[in-house]
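Read the single chain below, which is given as structure tokens and is the form predicted alone.
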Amino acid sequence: MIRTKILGLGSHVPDRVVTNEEIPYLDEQHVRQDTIQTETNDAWIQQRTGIKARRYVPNDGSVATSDLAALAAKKAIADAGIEPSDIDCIILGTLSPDFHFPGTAVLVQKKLGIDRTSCACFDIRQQCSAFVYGMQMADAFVRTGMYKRILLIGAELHSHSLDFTTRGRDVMVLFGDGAGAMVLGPSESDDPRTGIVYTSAHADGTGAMDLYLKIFEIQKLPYVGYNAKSREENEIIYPKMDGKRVFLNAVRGMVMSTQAALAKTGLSWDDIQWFVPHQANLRINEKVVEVAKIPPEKVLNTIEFYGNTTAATVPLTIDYWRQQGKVKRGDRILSSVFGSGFTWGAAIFTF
């Protein structure tokens, strides 16, 4: 039988590390002022998040997410032992495009001079909830025969779009610059515990408003109709969250999730290595730890240093734990994921 194996892994962060103590200080470009621009502090920020710092790109424009995403591509191509040119289909998760179209996943495969005849591209808009939904894409393409070596990416920059007040402080503290990657192909096995073992999605558009964006609503055209550098006047760029709301059905939905994915694949706790979450608030991962009654020295956790990289955050931490020598190679793997949309799912799968 045909199964859907991970070939590679790979990361990348960005070398600028922002603190805590720094988030105050720093302006609308992330450049560090004399004087307090957001009032907030590490207390503050920690006792709501259990964030410490995350990762910025350079300011000066030099940095795009498809960059991101390629540093982080070529590291699990080689992971894989395989070349570009063996990629056939690119599935990449991001909120945070290069721009508006076409899609971030032809500027990687550019990058990565991938044949042009040869590989499609996807660009899947799930926000946090990306990699799961993009690693039930990969698995169906693989198992009818579709693409041999899918590359799954998610990748984001936020820092180039945060409001850097403290009228966006609740958002702007929780997010930072990453990117993940996997490679995926077949394999024949007939046990169902190896490769991808399960993967589930789900969305439940009433909460769309939860956590948005609308700095492209087409009925507001133009769509920049005010002064884009008055703070009163500019609040329509920066993204928007009913944060209770989100961290309610944030828990929920990955505390069903993950229940689910145990119960409909039979397996327990005891077959599964390590839970890596979605890292979006670290209070949020520790309820979904308590409710779903998971055992604490088997999560997995970076939003502590990295902050909140959407769509990154999964194969991010499972990067990063394996440089540490936790994860290893036969490991399995429960991930259970929450975004904007609402959408949620949850993934089993062997390293």
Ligand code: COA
The other form holds:
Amino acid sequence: MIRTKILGLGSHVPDRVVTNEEIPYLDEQHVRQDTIQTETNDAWIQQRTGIKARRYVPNDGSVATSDLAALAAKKAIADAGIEPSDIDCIILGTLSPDFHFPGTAVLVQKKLGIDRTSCACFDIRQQCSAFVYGMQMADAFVRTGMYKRILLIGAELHSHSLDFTTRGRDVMVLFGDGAGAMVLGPSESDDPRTGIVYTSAHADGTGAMDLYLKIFEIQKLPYVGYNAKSREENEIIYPKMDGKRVFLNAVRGMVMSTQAALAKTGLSWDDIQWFVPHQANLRINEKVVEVAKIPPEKVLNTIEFYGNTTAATVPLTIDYWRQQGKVKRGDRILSSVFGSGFTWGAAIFTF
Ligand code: COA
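Same protein, different state: after the form predicted alone, show the form predicted together with ligand COA.
What follows is the entire complex, opening with the chain shown before.
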């Protein structure tokens, strides 16, 4: 039986580090001003979220989501020991695509110079759950023999669509830019405890308007109706969130999917080296660890210094801790995620 294996991993974050101390002084061009632009502070952000800093792309218009994605993808392809031309499918998760259409995966294909005749490109829209959703898709494609070298990418450029005023502070302080990628392909091994062992994907559309970014409403004429210069009218171009509902549902979804992953595979924490939760808020992850009784020494986070990079958090966190020497080839990882939609899920895989 064909099984799916992770062949390579890579990630990329922009150089600019934006600390909590700097956040209140940034204007909408990300330029530090002398006076406070947003009423927030380091103590509030750290206490509620655990975040100390995040990364932003340059503010000169030189970097798009597809650029972050391509940089992470190149590293994953090199790590897999293959060439870009070997990739026969790209699955890209993002909520910050370069354009409304076409999807961003085709732009990454072009940037990687992948042959136009032999590579399928998918954009998926599961926000913070996209990497686990994408892993489930990739696993199904590999197992059926449909594709043999799948590039799975999570990439986000959040910093350009955040509201740098007190109105948007609840969301703005959480998010950062970055990308992570994996190459997946068929494995020789028949061992059900190696490669992609398990994936689950869930959704509850009744939570759709608890975390959303509209930008336009297609049922209206004109479908884009805001004045960018008017504070009141431009609200539609920024994300909106009911933080408490998101927090409660995230804990519930991540705990349930983590427990189900273990129950359905018959694995225990003795069999798992690392728990890599989505990085939305350190407090969410601490609650999930407490309720699901996860050994705290097995938990890997990066939220403190990368913030929430949505579709990128899982590969970014694994790659960061690999570079620090913690995660090693062959380690078994349980990852659980939750995001806008609501969407959530879990995966168990050996790296
Ligand atoms: N800095 C300072 N004060 C802030 C703030 C900020 N960045 N954001 C909100 N506040 C204020 C609020 O205006 C409110 O003020 P008030 O009491 O005067 O009305 C106060 O802090 C409490 O706000 P509240 O929304 O009740 O805080 P909270 O304890 O729910 O924490 C979040 C807010 C966003 C940190 C929290 O709800 C959360 O993390 N939710 C999950 C978010 C998430 O993970 N999203 C991504 C999911 S994939």
